[in-house]
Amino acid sequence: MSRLAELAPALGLTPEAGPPGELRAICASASFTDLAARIAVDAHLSDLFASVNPEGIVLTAVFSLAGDPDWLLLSTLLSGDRFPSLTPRVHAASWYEREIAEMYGLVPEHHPAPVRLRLHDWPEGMPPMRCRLAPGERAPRGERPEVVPEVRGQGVFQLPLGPVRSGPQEAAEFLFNSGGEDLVAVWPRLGYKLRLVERLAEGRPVEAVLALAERLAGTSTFSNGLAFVQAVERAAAVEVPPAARLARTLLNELERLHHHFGAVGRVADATGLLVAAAQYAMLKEEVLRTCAALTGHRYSRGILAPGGLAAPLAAEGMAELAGRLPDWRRRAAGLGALLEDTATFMDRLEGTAVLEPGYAAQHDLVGPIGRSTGVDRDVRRDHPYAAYAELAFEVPTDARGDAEARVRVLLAEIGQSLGIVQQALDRAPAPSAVPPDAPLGAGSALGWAEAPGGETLHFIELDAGGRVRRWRARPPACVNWHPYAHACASGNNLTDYPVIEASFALSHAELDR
């Protein structure tokens, strides 16, 4: 039995098996905070949103514990509009809760910021995922003055950057509040491109929410995917061929470096490193041209299907990629040594923007960001999918929690993913097609992967005819966001944040969504 199984009935709930790996619990409005809080003590609170039922509104809370293998779902119907905050003693939910604040039109009572997340002028009383409008109609825009906090004293001073910027910076303002080249305090505003795509799903079949789900954000675009994906076929029980589960994997670990290849170049352009990267954008490149090889599109859309894969991946792609592999290794490797024997290059990532252990833990953070505060999280391991189960790989920690662990991370991650992808190349040829008419019906589950930036979760519910109910997506970025204004004021200056922002390596898309 897994912990959070023995964990629930200690705490009077009866749980129930859900597909496989998921455990389900039902409890009343009133000892919904409660019992949330007493499990948060022990377990990391993964997800927190709502949905709407024929009979109301139904407010989920997603936990995991490190090393166990079961999610649990702890689920309620609201009697109305409003819910005791869980934040005050779960401060991960404060971000969650603002979001089910501004779309669904809810109240976390006692919530300590209760200030919108990204609806900046959206008309009050109509939130996004209950409101009607008819078709073609647009909302009126929101009269109401937004609260901008801003930082008073002698000399302070508040500099705004964005919301547009120049090369491939994604939409979002950051006001710099300084006392002159301190960074005394940073508000990110983000959700200048928010898509709506979970209101955008409801009613929709499964194949066209499988595009919404790849376009979260370029640099996740399989990843999320598959998460979504693999969330159907948990729902409608079915089974993926073991050829297809090493392909996934595969495509997951090439997303992967295609990602930490660009966000390391990034801190080296930071640094002024110009050289290095230059290298690291060429290594970006060729694995996104590999990825067309194999799938026909350079982030692997329209490659995954229910049961499997759209198509086989192209036997001229597979070749390319065993060639190319050693010397991804071997640049891969060279270069990470020189960065690291880079005086210049690792003075200016020391100290910057520490995120504390201790105070990183209050946040349940995923991905790189996680684990260079010491967090040892990994779905890929945790909770194994695709083809992670038979391969062998770590999953590389350090716990001092600033742009220099997090770059340590992202290069020892670099290691691991091109070995995953050899493994996988090792093990099988290219596999063939699986037709995508899986028989679709009624029920809902939990789909996970590990993005490039983190645990990746996607909730879905499906009707009697098999279409898209309600789609919940939780990417990292939606967990990690929230903790980066206080690492940007942990004792940096304005010329650190470059090297702040590209070790982060953060995605507006994701959270964006």
Contents of the next structure:
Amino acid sequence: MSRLAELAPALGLTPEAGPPGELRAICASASFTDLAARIAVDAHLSDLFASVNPEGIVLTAVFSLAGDPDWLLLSTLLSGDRFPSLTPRVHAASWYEREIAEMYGLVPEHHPAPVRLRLHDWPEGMPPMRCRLAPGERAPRGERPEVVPEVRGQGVFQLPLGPVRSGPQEAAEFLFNSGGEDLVAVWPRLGYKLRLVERLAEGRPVEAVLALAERLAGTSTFSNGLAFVQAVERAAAVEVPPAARLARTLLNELERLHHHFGAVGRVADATGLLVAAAQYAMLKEEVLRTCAALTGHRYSRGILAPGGLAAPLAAEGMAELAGRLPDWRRRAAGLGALLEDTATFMDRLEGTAVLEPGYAAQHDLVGPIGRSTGVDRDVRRDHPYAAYAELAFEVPTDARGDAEARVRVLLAEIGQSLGIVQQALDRAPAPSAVPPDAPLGAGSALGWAEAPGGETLHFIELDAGGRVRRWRARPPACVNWHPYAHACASGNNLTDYPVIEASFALSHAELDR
Amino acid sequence: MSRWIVRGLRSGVRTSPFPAREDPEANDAPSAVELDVRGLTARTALAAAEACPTDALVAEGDLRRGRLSFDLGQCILCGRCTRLAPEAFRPVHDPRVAVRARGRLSRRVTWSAGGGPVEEAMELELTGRLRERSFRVFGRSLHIRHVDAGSCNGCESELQLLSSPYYDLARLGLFFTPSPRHADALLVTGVVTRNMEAALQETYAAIPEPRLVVAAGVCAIGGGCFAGGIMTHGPLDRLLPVDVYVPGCPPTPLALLHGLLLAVGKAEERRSASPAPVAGAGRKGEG
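What I would like now is the form predicted in complex with its partner chain, since the data block earlier showed the form predicted on its own; can you produce it?
Up next: the whole complex, starting with the chain shown before.
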């Protein structure tokens, strides 16, 4: 019995078993916040979201515990449009509640900063996830209420960066407060890329929503698609054959490789180390070409299907991968060692944008950013999916929380991923048969995968016809952006900013959705 | 530092020979899907439209009488139609898929009792500015201001690789510029979101005339899978005059290079991608 399964009865909850690895408990709306806070004393708050059901609005909190294979989903049917905020007791709930407030028009009472997160000039009183608009109808533009902290002091000025950036980068805006050299405070203004994918999914068939899940963010295409498709499979109790599970593992790691090669290359670029940036860009391009040879798409889009893969991995692609892998291992090891031996590079990272482990822990961070603050979490190991339970790998951590720790974790993860790819190749995934169309009916389930940026959670509810009634996507950037401003204000210079941003490698598309 | 220089030199030249020559090594990923009407039947047309997750394939009617619209400007290259009916829908590996007129990305076939699908002659919808004069005014170089109007970051990932040794866009006289004042062209990726619309318009207004607009990726061209949302605008050419459309999801780096070269008149459109429909000369379906 898992610790979460033991914890629930102690709090007076009687969890029912959901799909494997998922415990579900329902409580009265009056006790929801208190119960959630008590569970979160030990457990990570992994998600908190609202859904519109025929009976009313349901709040769901998702918890996980280190070393426990189960997830606990605590839900309640709200009796009105208000609920006591969890944030005063669980800091990690803050952004989830702000999102619930702006998207569903609910009021988390006593939230310390109940301001909008992603909405800009959307009119008050028409919550986007609940309002009705005719096809093609546009909501009028309203005010853009926001609270921008103003820093006062001699010579302090405010400098906006974005939303149109200097190079081909994602749209994002950061307000710098600086006294000239020092970066006093950075205020990210988010939501420029808000597409509201979760609303777009409502009522659509699973296949169409899979295409949306694959397009939450380009460099985490496969892992978000995988988490979604695994949620569908769990909701409909569809078995995935071992060959397809191994192939999915292989593609999940190739995605981590091209993402991490790109991320380390951008850090090198930010420090002016152009040869290293070019070398890592070449590695990224080669991984993308190999993905294309395997799946027919550079980002492995369109290869996933409920029950397995939509097409077997191409034999020529497997041969190409086997041919390239030793070279990648040699070059990645050589480049990593050379970076660590380059003083001009390491000096820029050491002590830059520090997230102290104690502060970071309040945010229940995930992925390489969490692991660089000492959080030893990885759903590949803690909640094994695909074929990870059969493969050997380590989860590298570093507890210093600065840019150097983040880059060292990325470099170590590159080594681990290359090792996993090698093991998957050694087992030579047999061409997996294309799954027959599985009949999908009503059901709901959580799906997860370790995306390059950390764990991504997808919760889906299917209606009786197998269409998507609710899709909740919680990719890692939703969690990891939360402490970003704090890290920027840890005594850095304006010129450190490109290094800070690159070392976090946070996705805007994932957050804005 | 000298060790980095040695390492860089040791890698040798990796740059793509495109556009002077084809680059088979970069072409594993298809840049587009091509419709071959000869391989199409009413049954496969209806099935493919059913399987298509966007509006790239839209069918109306039934087995006896119906119509299929094929719009490459909405095709996210998911591969469903090419797997379902490989004799009718084929991946295109030639990266020269960019076009100057939106209408060139669309095809339409019809079928009726007693006959297989035939191509319908279409008026080219010139939503883009089909400019007679080419932009040779820009001479040998083009400075590009990129705006992410709400992409998934797939397009930016590919755009960033254009500066990598494999593609090296500077060798073709193409440069990204931070300032719209220095730009000759606006390259837009992503479906235009409500929250990015003002920034996009202001950037366009800041670029001096004559200015080119390139819509890169199906999100910018037709909205892709984000079309019809309450936070998104759909096609870029409803907001700005578009000169070049580069389909793909995301467009491959070579397709982007071709699109940019097409914009400055240093490349031609790929003719076979859109056989000019001639009234009454549709090919008879075989199925």
